[in-house]
Every structure is written in structure tokens, then in C-alpha cells.
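In C-alpha cells, one chain follows: the form predicted on its own.
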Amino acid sequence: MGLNYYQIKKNILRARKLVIKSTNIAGSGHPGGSFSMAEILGCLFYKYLKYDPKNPTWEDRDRLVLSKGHAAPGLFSNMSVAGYFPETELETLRKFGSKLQGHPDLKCPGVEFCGGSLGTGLSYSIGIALAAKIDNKDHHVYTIIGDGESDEGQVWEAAMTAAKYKLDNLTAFLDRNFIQQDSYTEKVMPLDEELTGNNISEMWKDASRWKTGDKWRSFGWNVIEIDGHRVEQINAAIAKALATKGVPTMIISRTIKGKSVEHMEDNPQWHGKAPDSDVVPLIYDELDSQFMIAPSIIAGDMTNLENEVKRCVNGRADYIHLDVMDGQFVPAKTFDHNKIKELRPLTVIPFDSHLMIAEPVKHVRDYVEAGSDIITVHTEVCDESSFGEIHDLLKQNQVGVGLAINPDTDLPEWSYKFLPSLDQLIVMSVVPGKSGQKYIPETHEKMKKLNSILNAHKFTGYIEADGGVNLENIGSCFEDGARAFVGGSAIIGQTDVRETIREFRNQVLKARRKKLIEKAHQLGGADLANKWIGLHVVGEKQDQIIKIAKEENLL
């Protein structure tokens, strides 16, 4: 079974937008802590949790306890996406008589714990887990605690108790975003090392400062440390936790408060503050503009692809692009599913298998079984019937579904019916199978036409720019609507893959910031543009955005 990568990401995006909508309407709430745990909830709800929205008290369901109860908007938004209640009900958040209060309450079917006083959720979870052990029930208990609430002594009493009773049916997540209500956690009561400056990113990035895991290990827990915004790492951690016997598991998830909205990220102001109505459309656009960078390893040393995968891992690629060429559909030949199967154990980073092969319907199952997380086939070698078969097989196996079109190919009308459920559309900007080509400029105009078709048919997936993408044109590709970018020689061909990927991200970030300032001007003129810029108070963001605005004559 695949990672379900794209479906999880789509649902996370949907839930984040609902958090913004509900807290804005309520005029209060906690978007920052809701966003830091967004990927954790996404993996739980859409991959692991056993539940039935139509029967919330189903005896064999898994239990999800949100101990950091102020992040209730994040829980409620995912419950809505999962089908517990209509999305419109989120408009009642924090209103008198609503079942959606400022903290989770049992009056909302599906909520397992009244999260108000911090520090109690882990104790409550231990009671549920211990009862399940006594009753020989096999459901699992998942708990999310905050790093701020870890100041409470009850958390550590609970930690000892869970280890004593060998509660291997309990998995806890520590949402380690380094911010609590008043300040940075390391300035209030350090879990790692005391923070002397205001550069919270140093705590996040410097592994030598991480002491929290040692604390939990000393209390007898199985400890796994991850990037709490990487879906694949969360997935792998949960799988390891479920396979661990005899001890409870703590998954320490390094996260960013307010993740995915720049002015909220790492900003203590957004612990409990609702966005203003005039900036909500800008936040929606920013959420829709999340992007990914994927190196194509065939641009590296084809005799040592194992090392190229490791370079992608060290470079912190979002996923790895695997160009499969059969020498028939395209003149070149690379590798097949057997090589992908060999590479798969090297990393949990998603594999994006781009099948440039004839008759893919005959071979696609091999690539599913090899460990592909996303599989893309070409329209030129499919028709409605064969692609329908491929589509259904991939969906059944929780593998992302992609379609690709060559530079001289238009999106065929038979594909329109699949667009609402399609995860990825690759728009080739070079002729596939030939190396050393430059980006075809006409692709920009093609993308504009494609966007109208995709919007009309409710496409919610990612457009992937593939072929000749480099630092000079990636910003233009973003403006065209691409949100995933494949880099061959421009990334893998470089000595320092990590630095190159960082430069790619900076170029896209610059294009996104420009787009958002332009949108602010369209919606509210200079006043809204200045207000938007003024929200970015952490680090050097504001100065960087002002520079972009001046360059574009937007100030």
C-alpha cells in the first residue's frame, strides 16, 4: 500500500483553509498551533486512524486525544474533512450553543477528550490505553501534546506511568514548535537548551541542541525524532511505533508554529490570534502556493543511482523524480521497476515515477509494487479506457495518479473526466528522452490555456514543471501555475545539491511574495499592501518583501 501522499497533502491544505476561515469568523482562536500539527493530523486521519464518522462511538475505533486543546480549530477542521460534520458548521466555532468550542468538548461527537487545562491529556490517554489492555481490545491511542504544556509536572508523572504499564498501544506526538503562549519555550522553561537570542531557527536546525528526546528515553519510552511537516517521516514513524512492543512511543516532531503562512511562522503573536478579513484572501492564495522541489536522478551518475538518492536526501528534496524510459516511447532507455525496488529502502522520501514507456497499463502494477508513491503516465500512450484502469489501480493502492503531456500535445478531452481526482499533471517543457535541452518558451503560453481547462474541471492537484527548469526560469514557471518543479542537471548536476535546492526555493519564494503583494494591491491598494508587508515581523522577511515591492514598483 502506498503512502497516499498527494491525498494527504490535499486534505491538509483543505483543513488549513478551514482553520483560517473559522478563526476569522469567530474573531479568535489559535491558528498557529493548529498549523504546526497539520501534517500530523493529516497522516493520522487519512492514513492510520480507524474511525467511522457515522458511528463516532464505534467500540473498536482508535482514540485521538488532543491534549493541547487550544489547537481545537485544527482538530475540528480535520474532523469536518473526514466527514463528521459539514464544513459550514465550522462557521459556528466559539459561538454560544455550538458544539465547536474554543477547546475540544465531548458535546461534539468524535471528540475523545475535553481539552482545557493543559498537561492532562497524556494522563487521560494512559487511562484509555490501560483500559484497552485490561479489556483485550486492540484499538490504538494517539495523543498530541504541546511543548509548552510540558512545563506541567503531570506530563512527566504520566510518562513514568505509561512506561511502567508497558503501554505499547499508546503513541504520543510532541508538537515541538518552540513557542508557547507568551514567548519561545526555551526562554520560559527549556526542554532542549536555553535560547539566548531570538533566532528560533537555530533551535530547529541544530541537532546538537536537542535534549528532549533524551528526557523521554530516560522515562522508558521508545523515542522517534522527525521533521513534523514531512508526511513521509510522520508515516514512517507511526509505522515504527505500531511495530514496537512493550513500551509506549513518543514521536518528537520538530514543527513550525503557523507553518505555511509566512507571517505566522515562528511568530509568538499567532499563538492565539485570528486573521483579519481583509488578509484572508491573501492567506488562501499563499496556502494554494505551497510548492515542492524534486531532483531527477537520471541527470546524475547513472552507474551509481544509490548515491544520487542519498544526495537528494542530504539535499532535503521534497520528493525524488524517477524518469523511466523504455527506448520505445522515447529513444533513450534508463531503468525499470527493478531498479526502483532496489532504491526504495534507501529513503522514505516519496518516489515520483514518471513512466515514459509504451503501453503503461501492462506495467503499472510493477511500479506500484516497487514502492512508487506517485506514478505518472503519458496521454500519448493512453486512452480513456486504459487510463481509467491505471487510475483505479493507483487509487486502490493509495498511490498518487499523474498524467503527462509532451510539448506538442494538448490535454485530450477524454482526460477531463479524471481531472477532479487527478493528483499531478506534468507539463513537459522539453522533448522527453533527449538530454541537454533548454526550456521551450512556448510552454508558458500553453500553461495559461491549460489553467482555464483545469479550473473549469475542478482540478485540485499539482502542476509539475519538468524539463529545462533552472534558477532563471523557475519563477516564471511558478507564475504559470506550476507548484512542483523537477530539476535535472540544474540540481543533480551541481556539486552542492542542498544549497542548489535552497536557491531554487528562494527563487520560488520571491515569485510568490511578488504575487501576493500584487494581489494585495488589487484587493486594497497601497494600504492593504503595506498592511500585508507589516505582518512579516520575524527575521529578515519584511526587508526582503519590501525590496521585492520596490523592484516591482508596488510601494
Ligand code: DX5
Given for the second form:
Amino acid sequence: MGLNYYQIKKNILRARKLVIKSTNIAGSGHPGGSFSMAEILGCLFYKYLKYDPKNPTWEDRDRLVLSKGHAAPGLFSNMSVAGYFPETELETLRKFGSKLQGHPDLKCPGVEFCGGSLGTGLSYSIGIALAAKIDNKDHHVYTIIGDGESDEGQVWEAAMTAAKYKLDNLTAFLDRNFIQQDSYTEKVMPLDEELTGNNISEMWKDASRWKTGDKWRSFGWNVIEIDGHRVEQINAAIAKALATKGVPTMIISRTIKGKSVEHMEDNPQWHGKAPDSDVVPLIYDELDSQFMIAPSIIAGDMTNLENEVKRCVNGRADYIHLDVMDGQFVPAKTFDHNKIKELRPLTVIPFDSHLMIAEPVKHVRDYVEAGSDIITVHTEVCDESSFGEIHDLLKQNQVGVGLAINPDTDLPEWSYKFLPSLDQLIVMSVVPGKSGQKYIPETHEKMKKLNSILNAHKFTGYIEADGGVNLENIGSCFEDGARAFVGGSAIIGQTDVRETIREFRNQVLKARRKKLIEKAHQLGGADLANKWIGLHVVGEKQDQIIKIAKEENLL
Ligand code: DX5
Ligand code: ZN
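Okay, that is the form predicted on its own; can I get the form predicted together with this ligand now?
All chains and molecules follow, beginning with the one already shown.
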């Protein structure tokens, strides 16, 4: 399908919501393991997998084998978003006569493998891959196995076989979420090391203790280790796997079971349990409020932008915000596409290029070729036709499409027709031209008006707050509807970027939790609020949420 980063994330969000909807209606199912592999499925279905939903048995299709078959809701939701069947079909999950059962079944067109009895999917995949080699076919086979599933001996027999037959048309993902049906993997049968206590964040602390990859390397596989929730890392790993010849590739994907819904995350209870109906709207709201932190590197050492990018990478930024200024649209000059091209090889973290330049339609191709993941141009220097040209060029090149407005600019009417397909709207909260300025408070009021226009025109992209955003005002920027936050002097201007980004995330998390408590009260009063808070049983989340509720007199 070849979608851009933003559209992949949007479809992943849709699929997660369908997992919640279908398991809730079925009253059973496996949301936890569906969510830990959500980004992996998203990158496969919306970028790399070759398939035709209208012709599920197309001979040259790529094959996707879900060996951890219990995560069927995740597979089915993505198949629906990808066009195999209408979303309404998911309401029949696990019902008699439905083609969508608790585990994938060949009765459902597009399903390649009846997963569920764990340990067999990799062997099955080897069969398909071998057959493709014998038949001189060049389709690829992708397989997703669980870490708990790796306790099965057959997985390792298959691992040996795939290497023996040099199956480079086979790429496997290990959904490494540390939880299996009855406990933590590292308690049942450690792949890395024995877990003492019940705090699996211990396992995240020091990735150097990771030995799972060494096991697969010793079986002769090409191994890539990634953060299994970072779309850019998954995409880069698949590209590397497809370019690797003579050996099969195992992508060890560090994931979180229940990822994206706080009370489900790292919580073994949600291996195989459906959410209650009264909590579903809260879960949808939480899923709609995923957010990104984007440091702006011009707030750093302009003579060493390579190092500023490295600081963002070490700081675990979600995007890197690149402020291009040409000395015409704004008085200042920063850098142009040549610098972006130089910086590109440093990281796969998405480049969020903000073009503060005159006549962007003349130059935008340079920024596509330089490797931008999203390009945002200003309405003040566009009109319907020039922005239409920019929009089409970016879509054709799988680059996100962004529009920006200055503090004193309203969204021009000509832009409304583009809103449904826009990936990002930058709402400037400083006069563009430099970092380190104060946030213009009138922006909050402006956002209120803007939101009604955006809703009316089916905008489903991210609002990016850009300019003077800091720890004090980011919560209200979130309440205004921003979901991407640029931090120049408030992040890059600080010594410890990682700690600062962590604090930014915590502030947004606080605002989101407050919003969800308020929503719970609206929908079901104190009972629902207490029930929702009570679901947060892992770590200190519950105490933190109770504290917020008390501060806001919501308890
Ligand atoms: C201003 C830029 C902003 C700015 C952000 O023209 O578009 O991205 O660099 O820096 P702070 O967060 O310091 O305002
Ligand atoms: Zn900017």
C-alpha cells in the first residue's frame, strides 16, 4: 500500500480501536498481544506487504503467517482496514458461523495459516518459503512469533531449518513483550535472564543483557533488534531484511503488551480478556490522544547540527523538527535541503521539515529528495493551486503533508478542501523566525475556533504546537488539541535532552489522564471514574492518577 509514516500511524490507530470494539462485543479475545504487535502489522499491511484484498489468493502475494494466532483480533482488524472485509464484520468475532474466530482460520479469505496451537507457524512459513524458492517465485514470507511461544522446541527446529536452506525470502518478527499466558516469560522459561520479582521494567533497564538475539544468531539467522513500537525502526528493519541475501532475518522487536492503553500495558491480565463496554469510550479517547515530542534543533549549536541531531536520538525524540528559514519569508536564515540531506543518514527518526521559505512550490521537491518524512509549508505563501501541487507531489512520494499558520493568520478557506488528507497542521504560537521566544497566549483562544473548523472538515492529522512550548504550557496545548509538540529552547536548549523529553511526556500524560478522568465522570460519574482508575494495577500509575484526581477535585 506504500503509505507515509503518518498514514501508517493513522491506520494503526484505526486497527487498535477495532481490536477494542471487536473483543468488547465478543466478550473475549486477546487485546494485549494484538497491541504489542500493532506497529509491526501496520508497517507490513500499509507499507511492505504485497497483497490484493480483492484477490486474496493472488499467486504472487506476499504471505503473512501469524504464528501467535491468539492475537487474531490484531490481524483481523488490520485486514479490515486494509480492505479485505468491512469493519462491521469484526462485530461477528468469535460468533458461530463467523469467518473471524478466536484464532485465524482459512475460512477467512486472506488468512494464510490456522494459528493458535503455538510453535508451528515458523515451520509452516519455511514450507511456503521453500516452495517459493523451488517454484522460482519472488514473493516474501513474513512471520510473527511470540516470545512465550519460543518455549516450544519446534520453533528452534524451524530456526535451524530456515538457516540450512538459506531462506532469505523469510523474515520473522519476535514480539518480545515479556508476558505469556500464565506469567512473565522470564519467570517461565527465560530467553534473556531469570526475572526476580514482578517488575518487568527491570528487563528494559539494560538492553545489553539481551541474549535472545544471540540465540537466533547462533542458529544462523541475520538478527536486527529494534523498538517494536517505532514505525521508522520497523520500516528500516524490513528494508534491511529484504536486502539481506543467503540467510533468513529475525527482527527482535522489543514491545509492550497492551501498548497504547495505560491500564493494559505490561499487565498480564490483558493477555486474554475483553474490555468492559463502559470503559471502551475511555479507551478510544486514550488511543486518540497518542502524542509526539519533536525537538527543534535550531535552538542548539547551529555550527554543529550533526551533534544536535544525535542529542535528539539519545533523547528518544519522536520526530526531529527542522526549521528551514530562507531570509525572505522570515528575516533569519538557518539551513536548506542540502543540510537535511547531510543529516539524513544519522537516524531513521522522522524528519519534520518546517519550511519557512518564500515560494515553497519551487523548492519542495528538494526537501523530498533530501529525505524529509513530512514537509510543512506556510499558508501565507501558498494558494489553492500551488498548495495543490505541493500536496500531490508529497502524496506521490509517500511524504507527510503539512500546512502551517502564523499567529495572526487564520486558516484560509482555500485550504479547507485539503484538511481531510492533511497529515499535520502547525499552529505557530510565536512569530516565526527564531527559537527562544515566549508562547503567545492568545493561541489558546485561536485553537478553540480552529478545532471547530478542523472537525467540520474531517481533519484527522496531528495538530503540532510550535513556538514557545514548555513544561508550563504544554498541558494546556494538549487540552487545545495539539498532539505533536515542538520544543526548541525548552528541550534542545537544555543540558539533558532525554530527561527533558521525559518531563515533556510526563506533563502531557498528566493532561491526558486528567481529561480521561473528566470523561469518566461525564459518562458514568464517580463509579466509572473509580472503576477506570482501579484498572491501573501496574507500577505507580494508580497513585499518580489518584493524585491528579484529587488535585482537580475529581475524586
Ligand atoms: C520558529 C520555529 C520554531 C522554533 C521553536 O520560527 O518554527 O520551531 O524553533 O523553538 P522554541 O520552542 O524555542 O520556540
Ligand atoms: Zn518550527
